[in-house]
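Shown next as structure tokens: one chain only, the form predicted alone.
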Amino acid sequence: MINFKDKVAEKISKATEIELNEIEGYIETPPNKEMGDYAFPCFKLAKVLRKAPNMIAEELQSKIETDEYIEKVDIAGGYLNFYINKSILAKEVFDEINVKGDEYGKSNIGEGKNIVIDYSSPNIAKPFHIGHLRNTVLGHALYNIYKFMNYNVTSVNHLGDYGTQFGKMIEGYKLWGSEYNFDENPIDACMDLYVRINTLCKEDEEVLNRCRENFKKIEDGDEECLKLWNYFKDLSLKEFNKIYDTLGVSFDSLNGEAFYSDKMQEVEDILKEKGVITESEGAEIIDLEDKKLGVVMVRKSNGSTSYATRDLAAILYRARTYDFDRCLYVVAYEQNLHFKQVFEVAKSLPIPDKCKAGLEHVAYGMVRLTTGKMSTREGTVIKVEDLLNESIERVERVINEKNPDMENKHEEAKKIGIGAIVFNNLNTTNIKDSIFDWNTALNFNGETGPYIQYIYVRTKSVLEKVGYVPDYKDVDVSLLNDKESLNVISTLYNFQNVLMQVVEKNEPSLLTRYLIELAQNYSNFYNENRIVDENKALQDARAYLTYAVGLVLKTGSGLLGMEMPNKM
């Protein structure tokens, strides 16, 4: 398909003599179509030519002549605006249309390239609440998106399965276990267990040491204590897998932290002899106070190991074993600093450069509740079982008021209750915390799941009444020619676009806002135009679009994680 883009960058970089690299990346898209398809911001270049925007555009305006591609070059305050030929536009995204259909927007450029993405890593033996859940639905749109664009992607689900909380469940379980029915409800048997134990080991300090001396015995082999261990995991995947399989996610690796227990030493091993590491009141530290970066704990004076310590031992597992181009981490922005202190001991390690390039934390804000923050260790949680079964009773008691005859009204009302759950945490940037609100997640009209959903099923609704999606050869696409097909084919157009900037800033919110775009575009041109029309030329073209429309929604919303329904 033809990139427009560059050719607009051609124009400028031949009418200022600048490198085309460097046009390309100062050319915007303007917010409103009116004011044209592509913008160049002039006051970008004004320190280079040392004149005033303004005298820029008049001076590029001048040098600039239309061809098929470009039909007009406009000026609007220091901004130069490039018109695209919409007959050219509409016909480059039918044609790629009807030869990809559903792999429309497709790429080659991740084809060589290797992607790890560590996401989900709920802890063992706790609740797996709507924090998770921002984390592994976010991680699994990307995951989705970078396999869209040919990269070759792993997807890890690090465990939270190591740590003294494994002590402190022990030592709980050996005070109270006796108490829990493990069997009827895991989690919150294991939650309540949890909040007892930490509640005991702030007033006892002696509590809170043997605490310790438990987790130091999983790590040393004790037989009991490992035995309390796996039963605790084993029930807790049990668990989390249920939600997995109602999100539709799956992992291509489930090794958590204790799978590198046995491979800690060896990055110690590396450290010590590259004189990284020194000690420090018994303890292993390494010390990153000229970077800025305060000291990462390495071994404590107990003899145990730390997250950096397992986290460092993953990425030379990592590196040796999917010889990974970029390595991303999906864990909240409390851990910046962990993230950064890590990042910055591995260029120690024997990895291969681009490795140690390649390792990116993708940071997300946090999911709070009305009143607060969430906290397993005093039990305000939301559990995300909870909330996909709320959602989904949500959205079938507002299908049995409005449209009781419908047929599989469970099956439905699941894919828009999770559509909407799922859609609500795609849908601002990752770093912005969120607040959880039912009336925002849910609302069919807003800028949500549910309204691309709607949108969606009244593309269906439209080609069913046609009776027919039009044979591609028999589209006239010049017919396409008013205001609102034209924004529609626009969009249409940016699809692969906005995929490409996806993966070059692992934001999916990017996505969500573009298919907000295309379903209220596509509104604006279904309220505007008769699509059944005794004119069958008109009637194809419109209803081809109707049917890219619905391809694209389609497409887009099964990469955040999301299923259509087919009624609504």
Second form
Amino acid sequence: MINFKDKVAEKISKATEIELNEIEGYIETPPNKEMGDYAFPCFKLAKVLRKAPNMIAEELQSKIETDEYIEKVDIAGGYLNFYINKSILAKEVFDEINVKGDEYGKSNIGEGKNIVIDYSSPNIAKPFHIGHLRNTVLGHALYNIYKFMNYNVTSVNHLGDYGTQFGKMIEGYKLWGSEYNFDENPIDACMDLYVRINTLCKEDEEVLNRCRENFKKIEDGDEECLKLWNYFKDLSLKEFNKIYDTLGVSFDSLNGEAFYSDKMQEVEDILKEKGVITESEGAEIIDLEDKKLGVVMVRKSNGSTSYATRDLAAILYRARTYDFDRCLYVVAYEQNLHFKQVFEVAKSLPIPDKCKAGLEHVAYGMVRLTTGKMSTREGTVIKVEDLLNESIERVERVINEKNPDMENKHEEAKKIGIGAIVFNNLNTTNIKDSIFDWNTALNFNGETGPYIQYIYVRTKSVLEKVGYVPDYKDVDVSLLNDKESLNVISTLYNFQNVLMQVVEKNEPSLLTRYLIELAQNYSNFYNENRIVDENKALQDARAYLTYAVGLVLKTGSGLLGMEMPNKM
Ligand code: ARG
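For comparison with the form predicted alone, produce the structure of the form predicted in complex with ligand ARG.
Now the complete complex, all chains and molecules, led by this one.
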């Protein structure tokens, strides 16, 4: 497709003799189409050119000639506004959609690049809470979008399956295992056992030592302890898999922390040789005070390794195994310091520079419920499985009320209920805390998943009324020249650009917002235009636009991990 932004940049670059790349970076998309399709903020050049923005704008305007792509250039408050040729734009967009179909928006920018995405990564024997849900949904969306951009992606679930907590679980099991029914309610039973043994450990040093001993035994390969450890791991994975299945998520690798138990020594040796590790009161540490990053624990004085050491071993392993260009860690912002430390120390590992530069923490905020804070201590942890089921049930109730004869009610309710949760989790900028509220998430008219699905279903029913999807060769796109149609077309044009930004910033909320905009623009188009019309040519053009919107809504939603219902 023609890149109109490039065309604009070329013109400005020529007129100012400033490098194309720099100019590209300054070009903006105006907040509304009345202000043009692209805008150039002239104040960016005020310093270099030593002129007032207004003067620069006037000079540039007189130097820049319009052509077949750019129809008009005007000035508004120090901005230069560019209006592109809408009939060329429309033809470009629909030609491409006709050829690419559901691959419209796909790109090759990732070809030959390896990406590892570490996400979800819950802790074994602990509940999978709504923070993990946000993590999982975020990581999964990134995974899909990177794939769509043709990156070679590996998803890793870095399970928290290592550490004294397992020694504790084993001790608790030995003491009280027979009192629980692990088959029926595995996570609840584990949680209860864990809280109980923790309390005992605090009171009784002897017990705590036995727990540490148990963990040591796991590391040394003791058969009984390993058996119990695997038992707890299997129980948890079974629970987690229920959630992953519901969300349609799977992983390329389940190498969790335990996987690195025999790979930490090498890292330690390397770091010692490099002189990075120092001894402090019997512990091995890395002092990063000079970088204002505190101290990293490599091996505690009792000989046990740490979370950070396992992450360092994982970096070495991933660099060797996947030769990654980027390795993303989707982890809550509480671990900011941890990742800064680990990435700093990784500079001393024998891995390629591109790997060192490619380490990236994709931090995200907390999830709050409007009904109050969730906390383990207060016993108000919302189980993700319950949340997903409740969402489906709520949607099913609405369907039973409004459309009781709908086919495949449960299946459709599932797509809508899950879609609502997925979209709600992604619709907030990563770093902001996200708020979960049923009325917002399930509102069919708000900025929600169900709204997108509703507009999608409308495109389907419009095409049903028309009776056919027009053959593209019969479509005269120049008939789509009203304001609402043109808004839809330029939004369709932006799809790939938005996906590029998502991978540049690791920010799927750009795609959720894009889909809302597309749905809203279509809704305006629908309100202003008769689609079923005696004028066959007009009907075909509008029906084709409708088809295109449905296609992009579906592709975009699929990338987010949200399925489309057939009816609503
Ligand atoms: N299991 C950790 C937690 O729940 C997250 C692990 C993230 N991944 C990593 N490579 N450190 O806090």
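What you are looking at is a predicted structure, and each value in this text was computed from that prediction instead of being measured. Positions refer to the first chain, counted from 1.
Check your understanding: Is it one rigid part holding both Ser301 and Thr199 between the two forms?
Key -> No: each lies in its own rigid part.
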